[in-house]
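Below, in structure tokens: the form predicted alone, a single chain.
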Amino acid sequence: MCDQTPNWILQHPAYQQMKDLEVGDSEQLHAAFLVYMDLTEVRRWKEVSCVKSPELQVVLLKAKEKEGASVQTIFPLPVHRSLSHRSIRQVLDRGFPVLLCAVAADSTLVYQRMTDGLVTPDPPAGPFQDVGRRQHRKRRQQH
């Protein structure tokens, strides 16, 4: 991948600084990186950061979505690439929030929250109703 990567990409000090940390996956190096500028330029997200992961010898990103925000970790990943349940142990053991951001070979990011533990989903937005079991409560109070 290294060699097919645009010249400003590789004099870009954010990608000199995550090459640094000699984690030895040029693949994923660039998957860190689109996800930095991302999370730079688009997103604007505040104090973004690269750390290495010495125990899965990747680059994690750390950042504050907005000031104020509490630090939250950012494991970018190759859409191909698999994760074991080990893997995501180690960093959700860091302490911070974790986002996965799957990065796909045309540069789309897609990004996923990851907790420790199930999370019960929020109730659905909008005018529902529970018709059946209210009348059913209804007929039962009636007799």
Contents of the next structure:
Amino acid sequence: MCDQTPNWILQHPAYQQMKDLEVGDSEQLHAAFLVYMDLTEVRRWKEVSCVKSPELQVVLLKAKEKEGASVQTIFPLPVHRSLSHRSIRQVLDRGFPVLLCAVAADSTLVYQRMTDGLVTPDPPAGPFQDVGRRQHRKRRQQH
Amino acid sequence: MEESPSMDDHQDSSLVVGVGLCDSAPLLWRLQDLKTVRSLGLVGALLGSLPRTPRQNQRLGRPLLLLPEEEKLLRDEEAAGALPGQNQDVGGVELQRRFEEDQQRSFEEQSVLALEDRKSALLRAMTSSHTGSESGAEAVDEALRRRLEALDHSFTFPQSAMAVQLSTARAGLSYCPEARAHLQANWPIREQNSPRSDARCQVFRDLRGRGFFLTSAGKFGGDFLVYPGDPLRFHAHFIAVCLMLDESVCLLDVLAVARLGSNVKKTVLLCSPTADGGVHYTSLQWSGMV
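Next, give the form predicted together with the partner chain, keeping in mind that what was shown is the form predicted alone.
Time for the whole complex; same chain goes first.
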């Protein structure tokens, strides 16, 4: 298979589209393409497209989790890269919910949600019950 | 003074806490001072060992160590004054003399009581072993009398046998309550003013101003733990990581702190001060996309 289409990525129309954005960062371009494939083929997200961020000179993706959902911005970045809070703010300023996607050398993808402001975490799941003194005493004896 | 929702209504603007410096650590020693800073929404960290429950780290006592940001806040609001250094010569000698007097008195009392104790023990021993024999009663009395006399002459109460009472109930901290020096401009500036520490300070003030309580977040790899109310009543909601807007951070570090946050059910907060005095907050959460 390898010798038949070694450049299938380079020839992929989506890749070509991203390349035409001319961000001048082939590594980030590659990362963006992997995220594109994950969103379209694996997670089946809708209306996945690419857009250039002029401030950051990177390829960003836009997509909807499903039909009728709201648009989100996905920021792909190779995992060994650095970034600043300012660049994150610039992506947030686009006005859509943001997912930062870290792409590892083995193509592992990790998505982190980034939101402006203070988002209270989900409370721990109930139901709760008091453990009782016996339980505490047991735990102490184990030390 | 800056108003915040958590401040008491009857806040006395002349309320000043006395900060004692131990090397460079700002410490609060007086109970009233601890109450005052808590009412200002500052938590600090207790460092001291409690006399009645030593050898454990779950419950600690005074002094209270202030964060650099907390100390700066008090300073800026003119709510902190320097505790005068201890007048060791005068106070110490007097205290020592009184202590030695008390010890001596206690020793003399205990000697008398110990002798009485011995005598009554002797009495009990000798009379109980001869009960019922009338004929030898007089002889016993005579022996007893001689033994008691001997005891009077030869009995010594050794110093090492003395019982010493240690007061553990609220030992007073010796200082002069009247003499307080209001904060002067020459308060020693100890911390190096790095951009990071400035960022921390601004973030601290902003969050405190919104009514949150903050403590240090060393255990969680962040700068502050942010509580929606008093830490005694709430779990922390956020781990605040303070950085400058243009500071470069490794994506791996962002992932690490975000992962930690989701493991402990807290949102990681990236906090950066802006040029106009505000703060940008970005919440990091797990996407849920495995």
